[in-house]
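Presented as structure tokens, the chain that follows is alone, the form predicted alone.
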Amino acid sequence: MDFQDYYKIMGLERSATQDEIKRAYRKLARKYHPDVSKEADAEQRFKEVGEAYEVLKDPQKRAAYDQLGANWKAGSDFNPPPDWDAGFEFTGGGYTQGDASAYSDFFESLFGKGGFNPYQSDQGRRGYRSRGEDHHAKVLIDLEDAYKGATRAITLTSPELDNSGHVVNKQRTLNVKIPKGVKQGQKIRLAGQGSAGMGNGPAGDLYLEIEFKPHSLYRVEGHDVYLDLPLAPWEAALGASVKVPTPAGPVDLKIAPGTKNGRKLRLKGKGIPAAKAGDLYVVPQITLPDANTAKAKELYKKMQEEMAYNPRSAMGV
């Protein structure tokens, strides 16, 4: 997937004001409109300009796009980091003009289904007294917090326009209670933490979507947790009792003789707590000691001589 440099497409500096973005769009839209342009690539350029304007005209989308940094080059291979929009507070969402199918895969990966801004705006509700808009943000927490519950200070970033028309990021920090048993993708509602209402209307709410920080040991699927467990060859071959780390603390695990590499061992109820607790799956990964001493080399040679073992026998070679 190619990175799209929306500023380059619009012929703008990253410091452009919102008025400059609007003027650039009007100029380019007239230039490349397929009904009037004689440019050979007018239709494609018109689509590119429309997509760039869709992002840059919206302070929230623009600020989120800017978080990717200025080091990407147009056309370079790009995959958005899974936590690229973490801690970014926004309202509304979706497309504001045109056919969604006309946008590039790059746009879809950031702002389409499953990405940034998947929520619908409350802006249609207007009147003298109306409820404020809801806010949304993805936040990263430690897996261990889901096991025990915790209260964490979470800093959120949201964009706003200054007096000169530039987008600036505003931050606020909230103390948030992380409930025990929360799972990835679950939303925590903070009542009254959205936009203020109009005409003494109530404030909107803030919805925090939970994501787990990357962990050096565990990976998560729903309420289940997976752990790759290194085993020595003799532990796998002869059986053993080993200490296994879990997010709730270490446990003893019996390794059966002849345990194969990659075979899942289930620890029932040791996953994320819930009404129906998840499981923890231990996946053995057999590792080999280094043959970096004369004694180690001698032992490997002895195994080679005394054990009739061909790991490729099933392949007919």
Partner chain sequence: MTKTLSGVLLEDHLELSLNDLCQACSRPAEWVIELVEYGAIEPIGEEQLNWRFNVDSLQRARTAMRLQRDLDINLAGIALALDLLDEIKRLRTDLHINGSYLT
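I have the form predicted alone already, so could you send the form predicted together with the partner chain?
Partners and other molecules omitted; one chain follows.
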């Protein structure tokens, strides 16, 4: 198990005051909140910061953590020394907020799992018989899956109570059909696949949010798909028929004479095939051949001499 340097995670000196800790936490929590931050590892960072704060905000836990010493480096192999916590009392058990899966093994080895109640929501507390909680998870798919439909195996980890009343992290794998026509951010509801209910109450639902893996060719917006298409200058100027890749397979596309750079061409209904199918937008990108041979130079020179073309005429120069 790796040692976690909670001070380093929060960018603080070991001598930081409780006020400084609180300020640093608030700032970092805003910075890495998964709903706000676009940084790729925001969720992981947010959890680390939350865990660090969980320990450092509580003077008792902080004092216990501090006496492990300052010589530990983040990432070094760590086992708590025997009786490391002698003389410290953690009120209310380890967890005071958050969910069990959010804490590292390091945290659990020090502060344990006590005090955590998976039925902490109002829904769970209210009555003897109540519906289980809904669960939410993301599922990553390829754009091509949205065109054809797919089946994805999804592994979910959720805290559950075992027979003796302890919290254990249970893993389960579900095979889920991804219907064709889904778009980024869309949700699939799987009835009864959330937490078990209490006292014969019905189970909650599982919501899966669709997320596309980034694609090297296509950009997606709703059901519409965008593709940059490189063209030779003569294809754009004279018109041409060119082969174009689409997520459903290559098609032949007519390029009109005088096609301008960046002026979108719409292929109606060739986007994601939903009830109202999206469109595929092809964005011409006119590229220049290198003038790296005598022949190529000669051709460019000939154009320069024989074509009256000033690309800056609109600038009045």
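Quantities reported herein were computed from a predicted structural model and do not represent experimental measurements. Numbering follows the first chain given and starts at 1. Take the two forms, find the largest set of C-alpha atoms that superpose within 1.5 Å, and that set is the rigid core.
- Core-superposed comparison between the two forms: the CA of Ala29 exceeds or equals a 2 Å shift.
- The Cα position of Gln44 differs by 2 Å or more between the two forms after fitting on the rigid core.
- Comparing the forms between the two forms, the C-alpha position of Ile286 differs by less than 2 angstroms, with the core used for superposition.
- In the core-superposed comparison between the two forms, the CA atom of Ser15 travels 18.9 Å.
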